[in-house]
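Just one chain is shown here, as structure tokens, and it is the form predicted on its own.
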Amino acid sequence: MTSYIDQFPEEARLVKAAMVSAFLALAVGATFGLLQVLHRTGMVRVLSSADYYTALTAHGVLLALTFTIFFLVALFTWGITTSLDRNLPSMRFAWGWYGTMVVGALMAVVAIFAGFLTEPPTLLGEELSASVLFTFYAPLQAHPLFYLGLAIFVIGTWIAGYDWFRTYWAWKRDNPDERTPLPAFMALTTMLFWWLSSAGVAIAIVVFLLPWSLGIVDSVNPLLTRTLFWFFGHAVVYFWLMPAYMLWYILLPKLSGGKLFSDPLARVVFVLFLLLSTPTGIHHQYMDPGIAEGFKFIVMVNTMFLLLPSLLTAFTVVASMEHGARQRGGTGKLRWLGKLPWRDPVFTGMALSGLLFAAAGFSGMINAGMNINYLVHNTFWIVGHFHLTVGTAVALTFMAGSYWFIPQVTGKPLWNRTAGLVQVLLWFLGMVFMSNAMHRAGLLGVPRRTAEPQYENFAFEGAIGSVGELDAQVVLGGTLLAISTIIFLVTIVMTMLGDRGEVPDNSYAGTLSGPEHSPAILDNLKLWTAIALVLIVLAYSLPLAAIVQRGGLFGPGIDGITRVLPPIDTIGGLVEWVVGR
């Protein structure tokens, strides 16, 4: 069997120092994640309720964007070269948007751990420190240094993008009857979609953030910046979700025995999030006042269409599934599910991931409604939610996936299966316990985003159970959790170290019904991404304009520039006034 390794020895470096980035990022978030559990519950305090938003911030930066992009552009450099079996055009430029995302995300990450310190150092005149959690739009402020690390990070990423793009180009003048890769298609069509929807943040940050942490600028505008970093902040969830519906729908089937049920539907998924996941950023706010209850109301019709591509995946993958079970000799109406690989954590990590993904769904309709959001906006609930979204669906895929691919890139193969279906099933039962308590306690409206949730003179009641069952439960989770965390980082280590030896073919799943089941048009990348434009133009036009006609670009009566800069024509001067600051 030929492995990824044998057929691209230089990218599979590549994939592998991204692999690695993303796995040092998740055990160090995954460290904090658990400090956080024991804080928030009163078990132990390790750290000060002072330095648990620092805390907070790292934990969501380095698990939220940095593991799940890091492994992000390994899985999509793997999916490129291997469905178009071409080499990327250049292994010195694709080390150097590599390089690019190593230092935004180091500069960022130095920035927030500077907040642990007793006296942070100060860098152009200010503390060096970002105590300003994921959604770091204003009025929080954190050093320019962590802003200027994320601006940085997400250019890797698009730099990146234009890199498969320029492969796919090179692959397309060679072949130009073909119909692109599935693998392929849908690298092009998520970075299509990132390029769009991350433009917000990039604005927000270098525009308005940026200026203001260095005092060019006095001020911003609060609204504005939230509503641009919404613009990033939901899409960025299928931003991680559409790299684990990549591996459910090629490699799922494979490992089930069979074939992929639809080659086309899974392309109508991809185009449908380009087309429906970025206007959709505003149902993060139903609690603003500064945006119209119609924009809201029109979101939230934008955000329950977003469930059609959710479920045409689930028939799909399940239909998938099924071919194989009964490839293997499964029967009846249920009784194939036996037939499926349990044994095989690649596959039960991936099966259960999707379980739980459902249970996300159902979730996910509650926030999308604007009544029922004002129930539980802010609450537990919220963290519950995207814990089963990007901290199972995806982080739980991707563990289970590195049980395939780091074979695929060391050409070793993996240490212990049985090490790895404990780690998958230690994760699936920890979020069960943590999240299913976390949804609960957001409907006794325990706050999310709190060293404190305890308060004097009033306890939150519960129907069903206790405050303190609820506690044991998160609790519960969370060490499952970190022990699941460590199997893994401990078996794939192992796996490193290992020898080489015989692993699974580089391939993936074939189909039944082909892409030449489908018109052609759906390769058309150009409509679909100005249908798009077209799409956020009608969403987020007015309601921009509304609040910039209300409270200005950088507050109400305020210009913004507050720092004229002195006469600089050499770089002398440019660094003379730096250093000043």
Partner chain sequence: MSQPTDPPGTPPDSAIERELTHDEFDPIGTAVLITLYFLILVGMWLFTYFVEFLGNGPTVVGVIG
Second form
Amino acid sequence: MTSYIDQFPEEARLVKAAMVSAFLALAVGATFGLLQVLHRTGMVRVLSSADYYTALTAHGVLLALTFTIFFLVALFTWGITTSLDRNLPSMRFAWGWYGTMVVGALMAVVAIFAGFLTEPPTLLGEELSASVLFTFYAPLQAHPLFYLGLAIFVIGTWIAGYDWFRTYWAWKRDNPDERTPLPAFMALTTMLFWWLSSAGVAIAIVVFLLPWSLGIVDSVNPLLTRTLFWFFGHAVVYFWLMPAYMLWYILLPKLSGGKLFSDPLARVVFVLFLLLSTPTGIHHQYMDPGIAEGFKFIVMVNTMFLLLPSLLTAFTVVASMEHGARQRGGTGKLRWLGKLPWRDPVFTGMALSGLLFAAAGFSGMINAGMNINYLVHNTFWIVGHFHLTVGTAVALTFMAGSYWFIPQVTGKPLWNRTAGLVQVLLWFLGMVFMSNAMHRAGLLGVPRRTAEPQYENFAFEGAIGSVGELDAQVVLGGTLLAISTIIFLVTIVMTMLGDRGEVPDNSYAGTLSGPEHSPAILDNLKLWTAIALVLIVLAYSLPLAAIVQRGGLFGPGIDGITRVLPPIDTIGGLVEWVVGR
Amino acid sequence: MDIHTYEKAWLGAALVLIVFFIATVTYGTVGAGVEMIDDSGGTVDPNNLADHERFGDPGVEQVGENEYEVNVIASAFFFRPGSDQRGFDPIRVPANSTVTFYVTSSDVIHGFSIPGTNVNTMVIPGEVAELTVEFDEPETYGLLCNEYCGFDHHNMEGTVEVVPEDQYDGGDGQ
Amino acid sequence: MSQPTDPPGTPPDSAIERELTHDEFDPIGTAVLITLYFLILVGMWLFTYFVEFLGNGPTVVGVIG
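Switching from the form predicted on its own: structure of the form predicted in complex with its partner chain?
To see the whole picture, the full complex is given below, headed by that same chain.
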């Protein structure tokens, strides 16, 4: 028996540290989640309604960025080293990017948490606060520390990606004729679209928001910074999701007792995500003035085609599970389902998160449909949707995966299998209640992102059920999720405090149809990156040009700002500045 | 590539599904006449709304026999007109009318949503959201901001009254 | 069924009764499940688009005239 810590003791420490960072973010973020459901429904209000938005910012940043991305870097480090059977070139360097991410995350978190103080400390001449939510739409302004922290965090992930790529290049030099192993292929394609898309948010922060928050420029163009956010903002959801897909493709078949049905299609799926993750971001802006209907329609077509890789994944992953079940004696059209290892929390957690992801697929299709956004845009429906995607498909897969990974990186067996099983079941149940009620409330017009969705002038009315019933479901769901989080954290802590013992081998699923059946062109990352770039230019150049032309590169001057720079002057000024150097 | 027949069939079905979704949305545009918020509302200087022909004196204006224009400024934390609980006029239009809303913001990004209907748009400073709606029946609707805009966001609400034609007393100064 | 004493995450090799290669394996169960999913998606899409959305008027329409 060989576990990851035996093969890669140094890397195992890094993977463990990144996972623990992820779990810390989960612990704090989930606590706010519980406070929020109790507050919104009016059951218990611990915070003031103004502080609700600070809590919501922390919930979004800690869970959607910190928890997910720390887990991702842990998983991809494991995937690269295990599948290439090769160490990272330098552990010092690797701890460097991990440290960069930690510093960035802490800066952003400090800026957010200062918002809870009645008298926040002053730094750089401004009060420390960042109650701007996860999307930080200007002209809402956060303290520069928040923007700087986010930028540093993202730069940390870029360096991590470089680290994995150079490990891969070194491997390629030694093995020029071998196909890239699937886990490495998945990690590398994911990093490629991450670099492309996060460039958008990096420009938004470094060129516009940070100088503006420091008072270097007077204003911003709110539609431009918003569009740059969504340039990154949809790709980031795939950045969260790809590690979960990776686990479904390479662990689930093995846990089921079978093999991955098709390696070639898995590669096709990841190539499609590389191509289409970014040129779809404007579908978050269907309801924005200032963007022509034609651009929105083009983006909808891209978005609808982005369903394809997920629909293919559904087939391949379920077929791989079926293969395992049939190898273990499963028969019938559906009776084989009973032969799956439902007592294993790793398997059950991932299978249930896949099931809820299928449901999320439906609400995602609605969200992608351009004009039907009038019905759902900025309603609680959206919150229901992404609690099924990032909140379950991603989070529950990561938690279930942790029951496999923590033993791998510590050499200590899982503390309690039953606790794990109860935990994943509670998460599933809690999310069914909570997200179902959120979707239905959204159809009644109940808005998202509000501390008190109770209005003086009107009430929300539905054909079936009442707001009271929906609120009760949300609170029940949120409570089950909080209990589930506690059981998860206890199980992880107890496992890490335990003694070393027997743990599963560090291996992943074999394939029924292997890489030898997939065309070599699939591994041509340069080609796919080039096509991805072309698609981004096609989708974004005209809308961005129109937005800058309408509102100016640095905005029309907002809120008491007198200096209005016409865009041509701004560009001229930039050119002079560049040439002058 | 070695792809199983069932999986090829599923690939085909998935493509059919995608085309079917796009076709439905296209029907919504062409057949049902649903129009997207777009770039037709033009731009404004959010610092000088007082001098703007539309937003200098926002409110309801009759522009045709059954056609009305409603100019609304969204600010933290009210709609003008709209937020009657804050002392502004409610938005009041007659039934059987075609109403075009022009909505802009004087400060941060807001939302403009009439819950229980499909009237829903973002309100972005510098941009004017233009949306045309047909109100057939008399009814009193709520109006709310559905994009976080600051510490009192949850209190940003208002009223849209669609009154019977014979009770309608003209645009402003209701 | 894997034995309760197996560490979680262990492939239940012990319980494998037969090896199935790609050519021997027809994922008929997957085909059934995915067909069901397809039908649910189409049905819910039609309901949500035509009843929930288009029935939820007033709706933003093109400027007349």
